[in-house]
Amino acid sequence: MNINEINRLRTEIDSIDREIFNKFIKRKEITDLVISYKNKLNLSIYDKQREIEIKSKLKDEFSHLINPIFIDNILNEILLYSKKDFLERNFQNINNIIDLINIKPFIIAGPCTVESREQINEIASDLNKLGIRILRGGAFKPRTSPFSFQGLEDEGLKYLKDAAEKNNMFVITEFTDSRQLDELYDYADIIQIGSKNMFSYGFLKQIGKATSKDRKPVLIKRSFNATLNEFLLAAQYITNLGNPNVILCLRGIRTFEQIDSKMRFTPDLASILELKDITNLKIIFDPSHACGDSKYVIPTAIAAINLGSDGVMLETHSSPETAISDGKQSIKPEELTKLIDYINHNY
């Protein structure tokens, strides 16, 4: 063995590195294409299942010779930065968000449940002409009743975000099951828990986890028989696993005023000054929720900001005597501009 030898074996790797580098970018080039066809054919970019099975037929095969622990590492880089572009454009995404949200008491809209694709859009199309930048809607309902229309699911949410991009808005949805989280994950822009989830703590870590990351958004109602201290400790199960961007939603709880109150719930406006004493967290406030009744959303959305409320969500309907759910507490779009005037004059 002499110098020559050597020299001679250090060329050969770095021939092999380079051609590994040349693999990477073509790997990068085809998984390109793959997102781009699956962006046009509205799929998710992330695909859980897939990055599995690559894993295990590796592993299966060079496990013998490579450490599993080093495949799964190794893995775990090529996968990211397959991903890198559209990585950076969904941190970019997040950070339009938490700009939007930073500036002046926002306003979120749109219906308690995506019932069909021209539905979504012509309210999406109507909230976009008045300014409205976040769009919700329902495509998993929680309800109380099995015999109670659940959502349109998947299909819906598809909805949903074909609907937002058409109209340069953000998505917030709510989720309810851990495979939503994994096949979904980007098709919200805010993820919302819902108050019937705010106590399902294995749920929340699950969140934490999965937005820790990116720090997507993430939406928490408080339950209607939820304390200010477990709705925060709610929050806290978010925030401890590195997601600061949490915004906190009171919704109305009950009381004994439901015995014979008009109101679907108390609407719980104080705590939003008591909750701005001991959190950063942004708060918001759910009008449509809290009354149950149309007529007094408006006013009660202005009284919410006048106290401090970060923003406002409600729910809007083109025709709510015909809507599938909550279609009495339902707005029409174009009522919003009382409370749009109102804050523009003030803020």
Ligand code: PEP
Given for the second form:
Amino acid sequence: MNINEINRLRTEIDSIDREIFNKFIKRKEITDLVISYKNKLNLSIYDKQREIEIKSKLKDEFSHLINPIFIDNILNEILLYSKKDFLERNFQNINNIIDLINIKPFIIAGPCTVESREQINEIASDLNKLGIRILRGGAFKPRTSPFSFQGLEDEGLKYLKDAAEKNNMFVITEFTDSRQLDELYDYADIIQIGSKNMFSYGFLKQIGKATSKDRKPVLIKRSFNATLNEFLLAAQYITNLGNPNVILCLRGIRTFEQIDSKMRFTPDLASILELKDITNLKIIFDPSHACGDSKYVIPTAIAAINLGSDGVMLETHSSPETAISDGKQSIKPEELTKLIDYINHNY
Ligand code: PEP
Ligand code: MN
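Give me the form predicted together with this ligand now, not the form predicted alone.
Every component of the complex follows; first up is the chain already shown.
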């Protein structure tokens, strides 16, 4: 035994380590192939049963030599590495809202209004099962009529946050006054400015100031009668105060179409192209408010994504027929699978 022998063994260890890593890479290449075939055959990608079988076979074979807990831990890492890209596509393992909105295209879904604790828990759980990570829901509703339901306010926002946390989701919700910025700031992961407040310059400044410290994302919706330039300038009230994380949301504009079209607004889809040319801010599309009818929502969302939209926001309700607001334009969560499949096949 001499130092040369130790060095020889160490070289062998180094080469085994390299082999292990090369095997990791090879394994991932093969799982990627399986995922692409499954995609083509419209089969579900994630197969929990198969993972259980892989683990139990290896434990049967090796647990007399290697501690089964250790086998489990190693396999968890290997399986995670193999499905890394798939998980990222589904946003599952991302714990930061900024990272999440940097993956294109991202989906925001949830009801128009938070109606009750049960309602928001149910929809959040269904959306989580589909891999949706950003939950929308209005607690303060700027309704056209003062006689319409105005939202569950603070209580609704608490239900929303709670439902999101239970389901590994982030919250986007509309704020309508500065009191919410002071008292309820932490309940929103993205602050929404509604189309009706796009012109409220005093409020925009307050939001810009409040979010300049942590650069919390702010989503601003285009007013139905704002020009693109007015829309951009409204966003700049916030970016100018030091928060660059502003998302522009197109949601339909009012044109002469509304004289006899059944669409609630005219979907301003091509504005995605123009905005992409003139700003680096993220641009997303809301087909629910733009079309006003659930049957047009998915095709319009797909069109928006194909035009380069960074994401889409869709009103989703477990039983749209009983929704307190905007039921007609709300889709059921299962309808989202059409959109998710489309994205998985094409992006
Ligand atoms: C909403 O998204 O909750 C909403 C009220 O839409 P808009 O501000 O576009 O009317
Ligand atoms: Mn709505």
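Residue numbers count along the first chain shown, from 1. The term rigid core refers to the most C-alpha atoms you can superpose between the two forms while keeping them within 1.5 Å. On a predicted model such as this, the values are computed, not experimentally measured, just so you know.
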Could you tell me whether the Cα atom of residue 18 shifts by at least 2 Å between these two forms after core superposition?
yes
